[in-house]
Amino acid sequence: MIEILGLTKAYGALPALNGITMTVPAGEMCVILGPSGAGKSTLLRCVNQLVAPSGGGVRVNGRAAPTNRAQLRELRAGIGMIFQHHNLVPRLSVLKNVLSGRLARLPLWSSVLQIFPREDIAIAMAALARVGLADRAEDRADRLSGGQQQRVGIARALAQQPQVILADEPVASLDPKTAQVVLNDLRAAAHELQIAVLCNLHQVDLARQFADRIVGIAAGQIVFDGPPADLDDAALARIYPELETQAA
């Protein structure tokens, strides 16, 4: 579960988030929808403690903000991250890329020598099977298509066995058909594994198709929070005020 209460973030005099309050329970696919510069990426970075909030609070799986490196490592071990760009190691096999999701739970020598326990290999293979790529486990990552590489990124996150997944524009560089496959994998993980998924998107049609809930952000504030069926023209005008201005 993700709990956000009164979250604010400013970069100098520039406000990025202004009083964000929301909860994402286990098993929910929550899509953050909004234009570029709305604060979507900053929100995810605050949740993962990649940037420190200016005010308010974030609790992940009941844990408050960490106060030391050990607590930060423990927090991030329970959070799977999926990025717009795959962030795979091209020369390594698909399986070894997925196994990197286990590193926070393994001793340092294991990653240095690339020797992994059988149990961790089984977990990684199960994650690959979930996204339909178990048969590509021994292939180099750079031999996969862009969509397949993004699905390896999902498998890597799942191999962490996280309670939370944060996905920052995970389909921005994919074609529409592949984007649907990737988002379907994310939604299935949320529902079947009871993972709280917080996913940034800018494509309204995909948000409506795959989200259990949509939170619209404009200028760092929540302007819509509800099921996809309630995302009408009035709500879209609040999320994308520039579109209303252009239409006028």
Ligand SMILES: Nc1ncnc2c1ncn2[C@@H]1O[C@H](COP(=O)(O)OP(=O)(O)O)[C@@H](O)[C@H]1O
Contents of the next structure:
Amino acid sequence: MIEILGLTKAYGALPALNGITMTVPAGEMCVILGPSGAGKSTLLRCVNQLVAPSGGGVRVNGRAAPTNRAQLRELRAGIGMIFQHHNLVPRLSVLKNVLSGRLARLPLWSSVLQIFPREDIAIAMAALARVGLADRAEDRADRLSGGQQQRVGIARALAQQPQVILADEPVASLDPKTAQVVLNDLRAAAHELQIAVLCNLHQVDLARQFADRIVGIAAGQIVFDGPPADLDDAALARIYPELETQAA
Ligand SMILES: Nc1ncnc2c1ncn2[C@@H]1O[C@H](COP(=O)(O)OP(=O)(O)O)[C@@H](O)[C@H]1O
Ligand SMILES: [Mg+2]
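Can I get the form predicted together with the named molecule as well, since the one above is the form predicted on its own?
Now the complete complex, all chains and molecules, led by this one.
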């Protein structure tokens, strides 16, 4: 569960987030929808403490912000991250890339020697099976298509056995059909593994199709919060005011 309470963030004098309050329960695929510059990435970075809030706060699984390195490491171990670019290690096998999701829970020698406990390999293979790529485990990561690599990125996050997944524009560089497969995998993970997924998107159609709930933000503020069925033209005009101006 992710609890965000009165969160504000300013970069210097420029406000990026202005009083965000929302909760993402376990098992929910929550899409943050908004135009470029709305504050979506800043919001995710505040959740995993890459960015320090200027005010308000975030609790992940009931815990307040970490106050030391050990707590920060523990927080991040429980958060799977998925980015626009999957950043796999190209020359390593698909399986080894997924196993890197286990590193926070493994002794250092394991990664140095590239020897992994049987149980961790089983967890990584199960994560690969979830995204339909178990048969590619031994292939080099760079042999896979862009969409497949992004799904390996999801498997790597799942291998972490996280309670929370943060995905920042995970399909921005994929073709529309592949984007659907990737978002479908993410939603299935939320529902079947009871993970709280917070996924940034800027495409309205994809948000409508895959979100359990859409939170629309514009200029750092929540301007819509509800199920896709409630996202009507008035709500869209609040999220994308500049489009409204163009149409008028
Ligand atoms: N590191 C930073 N330093 C200064 N300004 C930033 C920084 N990161 C983001 N911003 C600004 O904060 C606002 C929100 O950005 P961002 O969170 O990246 O929005 P989005 O992901 O919705 O495009 C924008 O005006 C952006 O220029
Ligand atoms: Mg962004």
